[in-house]
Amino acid sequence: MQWKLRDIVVAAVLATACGAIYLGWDLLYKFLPPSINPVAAAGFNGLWWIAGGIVPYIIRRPGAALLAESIGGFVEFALGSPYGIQAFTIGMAQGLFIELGFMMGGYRRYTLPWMLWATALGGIGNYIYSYFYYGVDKLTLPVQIGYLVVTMISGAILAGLLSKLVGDAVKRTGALRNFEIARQVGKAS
């Protein structure tokens, strides 16, 4: 379970690429009409923590989700996110909860249901952060619950399912043969 230099480099490269994707998602998100229901808008949230799904899925090391989300959020901020430094800090909150999901699986479970579970937990980090910094506290309780549920589902699909599909596709090319994702062939992944 020890990190190797190649794990760190790949984590940093993937997280940096995800940070650029986050910035693009920031800009697209700004096109949503202000009148959109917050619960519907929450359906877009999960893509903002895809680094927290794909990096741990490939390298399978403790701390991978938190590291990936921290780097991705920092890159998003550094590239000029309209959310400023909060792009970085919310990334850490989301990454912390995704990390908790992988920790609960002993950093050994990477099946589709487990990926969906771990990345859905990123929605809890998003909700808590958004409660204090993005006005979720001003919503009615039923809308807050809807926001949390939809955010978690969004995380499961956009960060969990998408990470698994992309990771498996890259694995089939042989490019990941030196990483844990390829070594754990006998185990369900």
Contents of the next structure:
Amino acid sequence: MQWKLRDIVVAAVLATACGAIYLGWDLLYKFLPPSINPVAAAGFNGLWWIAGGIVPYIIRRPGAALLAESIGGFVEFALGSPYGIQAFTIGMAQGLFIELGFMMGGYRRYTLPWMLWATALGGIGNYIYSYFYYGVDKLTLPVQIGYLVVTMISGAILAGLLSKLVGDAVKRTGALRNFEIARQVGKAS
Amino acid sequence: MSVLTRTVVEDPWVAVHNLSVTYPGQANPVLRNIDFSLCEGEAVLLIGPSGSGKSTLAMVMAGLIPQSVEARVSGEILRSKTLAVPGSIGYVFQDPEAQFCQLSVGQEIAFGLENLGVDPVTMDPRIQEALTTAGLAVDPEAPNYALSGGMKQKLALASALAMDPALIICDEPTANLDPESTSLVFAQIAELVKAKRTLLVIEHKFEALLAIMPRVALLDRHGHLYRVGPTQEVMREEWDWLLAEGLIPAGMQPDFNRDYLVDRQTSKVPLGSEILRADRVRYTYAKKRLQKRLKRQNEPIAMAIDEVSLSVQGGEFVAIVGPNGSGKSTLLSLLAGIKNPTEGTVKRPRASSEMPIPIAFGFQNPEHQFVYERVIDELANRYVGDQVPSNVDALLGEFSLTGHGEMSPFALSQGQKRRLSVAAMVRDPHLAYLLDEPTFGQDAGTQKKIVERLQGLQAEGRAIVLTTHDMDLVFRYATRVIVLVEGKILFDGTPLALYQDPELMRQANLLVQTGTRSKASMPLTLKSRFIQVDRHQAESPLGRLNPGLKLVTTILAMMISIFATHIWQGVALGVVPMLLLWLGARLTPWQIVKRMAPFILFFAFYTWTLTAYSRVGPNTPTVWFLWYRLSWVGLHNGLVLAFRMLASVAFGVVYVSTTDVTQLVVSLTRNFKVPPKFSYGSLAGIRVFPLFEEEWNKLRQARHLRGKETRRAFFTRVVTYALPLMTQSIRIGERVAVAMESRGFRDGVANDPKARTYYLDTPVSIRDGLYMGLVMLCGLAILMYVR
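Return one more block: the form predicted together with its partner chain, after the form predicted on its own shown previously.
The next block holds the full complex; its first chain is the one shown before.
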């Protein structure tokens, strides 16, 4: 379970790429029609923590989700996200909750249900952060519940399912031979 | 299997006995029963066909296998005391893009010194000395990713030399370089040999090194050490073996006389009609706006292609040669229609129903072209399921890919990938085949197969146009050669005429030379578009603060801003970071406006949203404007939120404008005790970022060329873009990690912040406390007193 240097470097490379994707998503999100219902808009949220899905899925070390989301968020911030430093802090919040999900699996379980579960938890991190910082507290209770549920589902699909699809495809190329994802074959994936 | 590593007292410095190495997941060992040793002052050239285990042997000698790269090793490894010390072996790797972990030249060299625990005070002179010895005349503060390939390899050499290693290993240092850069690196190796340094050099374009390296070792394709001995003797006696292993082009005479190549019968293919025509084509990479400005000011615009006119007919085999950056690839893309000329015209055949894509194009990196997950789908250019079309089967056989049909194209070896991309090109008939360096990094066998297939197409009356650095290929196969220098055609004629003009070849840097010390200059076209701080801001009061603590302050400021509920609180909170930018970071007001402008637009949009859509009470006064019902409450809410966001963004801008990312990393480790492998490992990963943009653009072009069949479902598209980007970045990440470990960044040094020294200082002083206090006080005062 020890982090190797190559785990860290590759995690950072992937998280940095995700940070650039986040920035693109920030801009796309801003072009949603302003009248859109907050519950519907929450469907977009999940992609903002895909680093927290893809990196732990490949690297499979304790703290991978938190590290990836911190780096991804920091890069998004440093590249000039309209959310400023919040891009970094919300990244950590999301990463922390995804981390909880993988921790419950003892950092050994990365099957599809576990991926969906952990990345859905990322949605709770997003909800709590948005509650305090992005005015979700001003919404009525049913809308808030709707926001939370849709955010978690969005996370499970955009950050969880997508990560697994991409991760498995990369694994088939043989590029991950020296990583934990290739070693745990047959055990639980 | 077991491995015994012993430390012995004296000569040889490093020796292996009965060494065998097997990589995980592979059935056959890559090295078998090797006995090899290296003594002080020896300089050995190691050659062998690709896959013979040259790098593996070098990495075992360096101690990187099995420590950093996993493999099963058996036999005995003896290392002298001199070489058991960390940093005693300097390693220069093949890929110039994948062996650095810092952002500037000086920091890169310092990284190895830090790992050795060298006193930071003595680092600057050592960095200068290493740069001088490696023949790299650049400012230590220059960003290392902006260097050319040859200069990057020199920097790698300088980084190794700075650690004063007893043994220097160069593992195909010129594999990714053009002849000019190769000459630079070889000249440096010659200097090291002259200085009696102990050297192990792996090189696959070794001809120019034979005169330099006193000893040579030969590995065969099965991983056996075939022979070691004095260079002249071995070359004389083993010439036939070298030919048989494909290490020397077939037919070459022992004195490397190339007359036989150009002597061949000139092509009997009759020339057909004109297929491509370029008329006075000019092309610039400068953006439209810059072009206009330069024109206004009567300044010259840098042209990548300058007044090029040429015509290509059917039955021609055209090779475009010239130094890196001379515009070869640009010219090829212009001919293919991937780029449009800035001035002039390119005439291409029109697409017809019989021939929908008249011109086929092959990218330098075959991975850019792959869109499918299986080789057979790639060859059919559609998903074929279990029914493999017969023409696909035939192509598999012809390009020696039988048995690999079900594999992912990315899982193939380099040679197989290239063969696959060419096979996909020749599946459908085209009028012209344009290929960007099709033989780059390929072994002799793959080269021959590809070029001879292209020759077959030429015989059918098709036109072949390719760019290359390989003059042997030009002399042997081309019917016409175009020498491009600085975007202009310097020569356009037969290979024979070029061969008879060695002065021209020297002028265009077409040959690998040694002995001359060519000067290396910084490419000026590359801007640093990465996280980089202006010197003026770095030296401002805020720039001198501790980066880690400054980040904490920034986060605290953002947290305070969230409690703002009144418009004037928002405004006041927004004013604080603006003042900081002006007074603390010494940005001019105009610079501040420019930096904040994009965000202000966003927040104006936000404000509008809330003004127009806020839910309002029945008695709230509203104004109707067109079909919007505007409310003052909404405007107020919107402005508060906008200013609040603006404040947190502005604090972020303060941070980014005044903080160097390397210093943040150092501070995390020195002041916050983050293990160096996490902080430095992350930095090494982040610095790969600029490569993504290039890769992404190439992928888009390649997809564009493949036509509409490849535009498929969203998820599939995500995967086909993500695959090449990810495999590439994972490969680079792994190599960078190994390179870092080779420079002593392992074990305690990588885990304990106190086990290494630091070139950059990130002191914590009273000023950091003052800054934090000031920001907090301002924030709280605004919340309490501004209404």
